[in-house]
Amino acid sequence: MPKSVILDVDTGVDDAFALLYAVRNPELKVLGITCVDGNTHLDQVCRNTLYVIDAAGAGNIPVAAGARHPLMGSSGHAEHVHGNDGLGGHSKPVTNRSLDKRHAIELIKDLVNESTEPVTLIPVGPLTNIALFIATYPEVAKKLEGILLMGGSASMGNVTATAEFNIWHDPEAAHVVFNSGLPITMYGLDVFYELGVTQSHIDELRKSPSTSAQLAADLVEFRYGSMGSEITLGDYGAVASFLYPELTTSKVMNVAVDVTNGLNRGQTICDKRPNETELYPNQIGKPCKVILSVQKEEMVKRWIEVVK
């Protein structure tokens, strides 16, 4: 039986990689998709999301708009990475799909309540919507099987030396999520860059006539042109890690988020100490499963097979 998930996205290039895969994989039942300000502004995120799932040939999946700004402070978009439209110039308003009238957190609440199967949230953008949902509907949130998020790092950052973009964009929201007491799995920068695609993968995609494969190839080629190096499938890895945990290795650590305004704002502080907490009980954070390695060749292979 397909596993039920709700995706929360800030659709840029690597979110698109995740969406193309998720809505085409018969092993997943995508109940809904919620959009959040992040890689680009919310209205563009919504347009990109509708376009991508159309290109993927998705069925009638509700898509809802959520938070326009972080809980505190201003947005920090990433058009310099994803292009002015968030999709490297490939976003097109060529869909008959429209947004669900509900706010993202209302959609999540309804979908979780209505589902007869366990539901997992897979956020691959800033955690603003997820924090608002947990704070507004805590009893519904407790019904979740868990949250597998793309964000954070047990090593280094990318926006700053210590902070990963999704957490850095809204540290306060991340703090709420990581401290919620819900089962959390973190797919962070420790593995984010592992799922590299090459020219041979582009060539394989180009052989397929599907709009899904052609959009995927366009996006990979955009990244090649803008980054000049091997491109990662990024956010897709969070979806694959949920579906195929046997392709990952992980460790449970206490994780806290730095919400101060210092140099480490947005850092996910992962307590890797084996026994010292018995001697020094000033323990911080809540237990979180942190993915530390993936079987990258197999994950890339499975993405190609589904997307094309």
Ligand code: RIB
The other form holds:
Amino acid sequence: MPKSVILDVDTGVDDAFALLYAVRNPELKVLGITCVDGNTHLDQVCRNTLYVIDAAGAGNIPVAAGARHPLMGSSGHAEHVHGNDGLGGHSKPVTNRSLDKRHAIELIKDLVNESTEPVTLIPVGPLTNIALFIATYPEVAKKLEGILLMGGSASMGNVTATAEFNIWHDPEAAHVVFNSGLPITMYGLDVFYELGVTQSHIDELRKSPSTSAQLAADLVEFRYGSMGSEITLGDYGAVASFLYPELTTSKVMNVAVDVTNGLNRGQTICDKRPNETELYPNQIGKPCKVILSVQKEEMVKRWIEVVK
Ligand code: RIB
Ligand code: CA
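Hand over the structure of the form predicted in complex with this ligand; the form predicted on its own is what we had up.
Every component of the complex follows; first up is the chain already shown.
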């Protein structure tokens, strides 16, 4: 029985790696995809998302636009990583697909209410849409099986010394999600860079005539060009960790988000201390399953098999 998911994306290069895989893997039923401002501007995220799922040969999956900027106002994008169009110059308009008329949180609400199977949300961008959904439809949010998000870090940051981009982009939204009381699993920077692909993977993809394989190769090549020896499949790892938890190790720890305006704004503070409050007072945040390792070779192998 395929597992039902809703993806929330800020389609950039590694969101595309996740989308190409998710819509082609028969073990997953992608009920819908929602778009959020993040790697690039919302309108470009939407265009990129429609193009990528079209290249993947996806069926008629509803795609909806969501938040145009973070809860507290504008934030930085990441065109320096993903290119001006968010897809390394490879984005193309598609005419045979259009956005769902509903706002992202309405689409999520309807899909969760209509599903007869458990639904998991897999956000791989800033958490603005997810926070708005939880705040607007708390009773529907409680029906979710859980949220497995790409974001945060129990170690170091990438945008700053301590903050990871998806959380840094909208810390207040992340605070709402991590404090929601819903079952949260965090796929953070502790594993994000583990799923490396190299020239040999590009060569393997180039052997396949599919538009999925060719786009995947184009995007790996784009990042490879700017990164050198190896690039990460990034957001794909969140989808793989949801599908194959046996390929991961994790630990439950309290997580809180720094929403101050100091040096650590956007940090996910992961409390690794034992939770005996008499010995270790001042407990913070809410329990969250933090993924700490992945079986990288197997996860990369499974990605290639599906996207080629
Ligand atoms: O920090 C990495 C995350 O930020 C990834 O989801 C990437 O796509 C960007 O959204
Ligand atoms: Ca992303």
